[in-house]
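Only one chain comes next, encoded as structure tokens, the form predicted on its own.
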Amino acid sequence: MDPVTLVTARMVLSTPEAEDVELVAEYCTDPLFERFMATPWPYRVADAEYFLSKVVPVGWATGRELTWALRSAPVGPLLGVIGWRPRLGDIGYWLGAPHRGSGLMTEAVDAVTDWIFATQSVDTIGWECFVGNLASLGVARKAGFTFTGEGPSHVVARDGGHPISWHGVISRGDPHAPNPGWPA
């Protein structure tokens, strides 16, 4: 599958390329990515290199895993990722620690499960962060996903483990509003 380029009201949603090596290693390190990612640990500018020059293009090309890079602009400064995974059928993301709490990843999340239901064949998308992980919660929830309880991960945590994990899913047509029923 050719990438796809996503437009918002404040950001593009583009393909992560090799200039964004020094930034998703930067956003990577940040501790939270220890306790609540599956990413590497500690995570290195060597493992930076190996997803924006291996996952992510060998993603698009077989419609594995589907990424884009947050940006302000078209040639903007990467600001976070988003992805999907068809076979798991859900997204994931994480956003830069400066440019969290200004609803940039809700606003991302809500084009890229659009884009989802109108070009894939998908009735439903999950979504799942690891118990605790209130700021993943937050977006799912603004995003109108329904809360549907805690057990394992379906994401190999680097252990090799499947930690108890929180999981969500929305469905063709939800209104992207919160929904009753999540953890407080």
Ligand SMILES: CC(C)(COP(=O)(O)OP(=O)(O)OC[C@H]1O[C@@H](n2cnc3c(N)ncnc32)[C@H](O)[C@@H]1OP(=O)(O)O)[C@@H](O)C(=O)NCCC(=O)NCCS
The other form holds:
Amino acid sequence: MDPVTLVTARMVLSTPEAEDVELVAEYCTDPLFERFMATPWPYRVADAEYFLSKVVPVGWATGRELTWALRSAPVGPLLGVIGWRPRLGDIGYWLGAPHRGSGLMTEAVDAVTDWIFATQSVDTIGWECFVGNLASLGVARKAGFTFTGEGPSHVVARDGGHPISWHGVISRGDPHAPNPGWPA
Ligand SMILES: CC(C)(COP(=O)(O)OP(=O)(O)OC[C@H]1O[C@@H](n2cnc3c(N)ncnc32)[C@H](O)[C@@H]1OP(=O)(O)O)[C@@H](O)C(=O)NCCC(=O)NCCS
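Based on the form predicted on its own presented above, generate the structure block for the form predicted together with the named molecule.
The next block holds the full complex; its first chain is the one shown before.
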């Protein structure tokens, strides 16, 4: 599949590029990533290089993992990343620490889920986070996902396990508005 660019009110979502390597490496060393992400830890520049040179292009070429960089302008610096893995059915995301707190990821999730439902033959998109990741939960809730419960993660964690996670789903036609039923 050819990479797709999406435009939102405040951002351009485009392919992460080799030039993003320093910011990816910087942002992924955030201690929150050790706790809440399955990305390598400690995170090294080589991990960022592998992500940008292999994971991203192969993911698009095979259609197995579609990954976008969040930018505030077409050639602007990377703010964060959002991806969708059709086989798992889930979206995943992260923002660099300086760019949190202003709803950018919710805007990106809205755009990506709208694009998936408009162009792909799927009727649901999943979301999950390790239990306790209230910021990730907040994004999914605001984007209109419905909480479906607690259970082992689909994603394989660093230790090879499947930690207890919160799960949610958004279905074709659901509005981007919060639903009741989420953990407090
Ligand atoms: C998850 C992440 C992308 C969310 O982005 P963000 O900019 O922090 O999110 P926002 O500030 O837009 O917050 C979204 C909602 O969650 C709430 N929220 C954010 N952080 C929170 C926290 N620590 N505790 C409780 N609620 C929180 C916000 O209040 C907001 O809800 P509101 O508008 O009703 O008040 C970002 O925190 C991140 O990159 N975290 C590290 C990586 C990660 O955990 N990725 C997800 C893996 S599943």
